[in-house]
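Have a look below at one chain only, the form predicted alone, in structure tokens format.
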Amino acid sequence: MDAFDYVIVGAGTAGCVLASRLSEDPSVSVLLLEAGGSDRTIWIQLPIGYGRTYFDASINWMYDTAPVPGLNGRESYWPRGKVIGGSGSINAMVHVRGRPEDFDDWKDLGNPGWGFDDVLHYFMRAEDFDGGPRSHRGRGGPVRVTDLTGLAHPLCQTFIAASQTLGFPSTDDFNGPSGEGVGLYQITTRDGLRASTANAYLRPALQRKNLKLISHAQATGLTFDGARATGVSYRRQAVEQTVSARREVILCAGTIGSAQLLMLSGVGDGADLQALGIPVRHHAPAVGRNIQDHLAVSYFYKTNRPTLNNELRPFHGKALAGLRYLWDRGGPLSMSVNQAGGFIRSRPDLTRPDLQLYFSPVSYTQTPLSERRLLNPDPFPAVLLSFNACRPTSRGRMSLSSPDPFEYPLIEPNYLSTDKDIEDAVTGSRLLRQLAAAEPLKSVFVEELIPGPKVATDEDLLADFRDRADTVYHPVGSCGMGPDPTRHVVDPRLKAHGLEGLRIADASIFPTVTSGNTNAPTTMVAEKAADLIRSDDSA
């Protein structure tokens, strides 16, 4: 049996951190496990390609929750990488961190270090940020971090303005010390390519003898020695195998991934377990649970000036797109189609953001939802608005539905299942509608496409938004950190209550969600697990 000092399970985002910042050491061993194959295709590496992996099986794990009751039984479609760099590496590359107030809550949910001020220097050393000089901005860290700033769709400008016509402010960086208001997001881009962690942290890394990343091996099981991980069990071409870890196991599987790891390998909840005949190897009832997401609706407008349909839906704009991405590495293919948005507080008398906004310069109202990867927007000008809300509370659970590994499990999201998140249904949707009516939207919208004018009451509103609304894709929480081994998976060393030479270091350990896009915070994770591991393997 091969033996390393380290098994990372998860080539995804916070796992290809963890192999890299580890393997830092040359006198320690690094194993890095990843279910799928390889990221260096031209649709992951291309920026707006991104469109063409939503439905690809062969880089996304293409979950699809139970039907969901508060979506009047629709089920939800979620889009997980199962690839070399993971959700990364299909993701839409914005980069938020989230909100300063969101890590200080971590910290008062019993989580010490886990304070915007404690975490705050972990974004900046992941970060390569292009903008320029500015405080709490990171240079020459290993992900760039590009500003769209004089790159971004015209338009987007037309929505800003909008947006602070209503009295909210602008914005011209959402990670900075004033990151509240409307804007542009920054994207993880470098030189007109994704810049995931897989190209940033994993590939430099592979140079390194102390490192080895087998791709295609999916994990089947965790072994133990009593109460101490040992090592992983993996399939690989049809074929069983089992590694062994001297020092720790290290789950970097996601939110889906690590807690279906951990309930095939006897960690959950142990009625659960035992009602699928699989042996309790230890009692965790937290394990599946708090999972939370961001729940959007997009209201879609025809406009009377040129957006991004007018350049990608002819052939001949594709090809001049191309042509002028092949010849600086930039246009639109070199960014995302979600260019603006912010974060905004419904209500003056509330004390931080409550929705995240977005605004896209492109429209898909006609291609079904299955097509999109085809990148053909509407044949005429259309751009959508969309708003999530930034913490719901609604709290849902995953569970297995058999014990064999290759069985996708039961996801059940719960969305809407608190009055809290259906008075933000409502709140957000009235307010994509004040928005429009905004000058100088007003002067440019020509027409409310979807959902159109006979949604107008806020019993209206609120059935749109159960028909349509749907995840931003940012599940967190399953694996969730804090003190209380009945109520968290993981203490604040991110080590597995209860047992002993096991961790998680993924979006799983999220305590609560942040506001806004999840990729940076989980690099952020990872980052600080790669010094608590080494500080305390140094102890």
Ligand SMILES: Cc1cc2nc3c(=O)[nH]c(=O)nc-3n(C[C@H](O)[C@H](O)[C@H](O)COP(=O)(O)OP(=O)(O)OC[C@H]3O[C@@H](n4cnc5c(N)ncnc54)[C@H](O)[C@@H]3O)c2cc1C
Contents of the next structure:
Amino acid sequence: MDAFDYVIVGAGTAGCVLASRLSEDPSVSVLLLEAGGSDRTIWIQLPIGYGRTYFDASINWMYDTAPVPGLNGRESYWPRGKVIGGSGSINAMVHVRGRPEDFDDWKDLGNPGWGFDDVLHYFMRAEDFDGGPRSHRGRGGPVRVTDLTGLAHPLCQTFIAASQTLGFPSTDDFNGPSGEGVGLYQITTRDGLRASTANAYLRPALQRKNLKLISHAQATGLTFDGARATGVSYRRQAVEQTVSARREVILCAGTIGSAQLLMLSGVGDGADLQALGIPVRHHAPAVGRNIQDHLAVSYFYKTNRPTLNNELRPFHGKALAGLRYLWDRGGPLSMSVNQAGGFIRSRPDLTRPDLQLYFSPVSYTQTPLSERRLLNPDPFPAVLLSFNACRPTSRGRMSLSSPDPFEYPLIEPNYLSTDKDIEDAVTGSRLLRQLAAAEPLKSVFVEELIPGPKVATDEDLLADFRDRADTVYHPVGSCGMGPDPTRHVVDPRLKAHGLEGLRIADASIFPTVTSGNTNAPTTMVAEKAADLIRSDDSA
Ligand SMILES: Cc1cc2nc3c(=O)[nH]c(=O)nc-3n(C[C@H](O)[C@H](O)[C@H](O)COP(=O)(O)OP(=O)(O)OC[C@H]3O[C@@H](n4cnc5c(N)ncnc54)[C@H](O)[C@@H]3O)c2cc1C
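Right, the form predicted alone is done; let's see the coordinates for the form predicted together with this ligand.
Once more the chain from above appears, this time first in line as the rest of the complex follows.
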């Protein structure tokens, strides 16, 4: 049987960082197992290509949740990358660290070393920010972060001005010391190409002899010697194989994959596992609980000014955008469609932002729900405004539907199951309407296409939210970090409670969802995990 010092499961956002950092030490050997295959396709590398990867089963797990009572019994579609780079290869590239208080919350929940002052260093180490000189920003790190100042569509400034009319501050950097207010998003691209952690960390590290990547290898279970994890079983080309880990097994299989693999290996709620006939290795009732996600709704407005619809819809527009991209790797193909937004307080008495906004100078009201063709927007000028609550209080869960590792687990997001989240849904929807009615947006908007004027009262707004709101693709927390083995899965050093030789380092360990997008904080978690592992193993 092959043996490595570290066996990492999952070459997603976190796994690529860890494989790269741990293999910096030439005296250790690292194996990275990934269920998916190559990320060398145009639709992954071209920034706007993520519309095409959204429903591509060859690189996407394409989960459907169970029907959600809070969404009128609708299922929610959860895309997740099944490819080198993981969800970081199919995401919208928005780079937001989260609010400093998010990490202070993590610390206050019993996780010393995870406060903002502790983790800032890791955010900075990861990034290579291309904007002007600023404190708090990293230079020369692996992940190129592109400032959209001067690149975003001109209507983004109209959105920012309307927000200021309502009294919201503007900011030139959501990742700066304050970061509150409205402004332009930054994205993870380098020279007009996606800067996933696969491109930024893994690809250069694969030159090293002590790092091995095996793709198309789906882990099916962990092997143990008593309480100690000793290796990983995986299936590749219909052949079951096992590798052993001399030092540690590290799960980076993401919010769904990491919890699923634990449960398949007998680590989870004992009664649930027994009901499926899985021998209980370690009763860990918190596995699969505590799932949190951002839930957003979009409002669509027809405009009297050209938007990206005018540039991308006609054939000659696509051709021009293509030529522009070939010329200098710039223009709309080099960006996400989420270009502006903000973190705002819906009431002045709040101590921190409670809503995240998105402004996209493009619309897709006529695209069937089963498609997401970012290059085929509406044939008239229009934009979309969206919001989500920053810190939802609803908690979801996932469990195995079968002991078969190739069956998908049951995911129950439990959206809108608290009064607070319901209240936020109405507050945010009302706020989008206020923004649309504020100058200078008001003069640019011709008509609200969706949901339209028939949706008028708070009851209507909530009913519309239940009908149309959906995930922003930020599920976290299924293996939450904290001190209590009955409520948390890993301790503050990311070691699985009650077991040895096993850590988890990905978005599943977030104790609470951060206020913004989750890729940058996942990268931070993996950067910090690398230091924790190196220091523990050299002690
Ligand atoms: C469509 C979409 C848009 C998004 N947009 C943004 C955005 O704009 N900005 C942002 O910050 N965040 C965004 N996100 C979220 C962000 O990408 C994720 O939070 C982040 O990638 C999570 O990283 P991870 O390492 O936890 O998991 P992943 O990146 O999902 O990696 C998990 C990896 O493990 C592999 N794996 C799973 N199970 C197994 C197994 N049994 N054996 C072997 N391998 C396995 C998977 O194939 C995958 O490669 C988006 C996500 C999606 C899906």
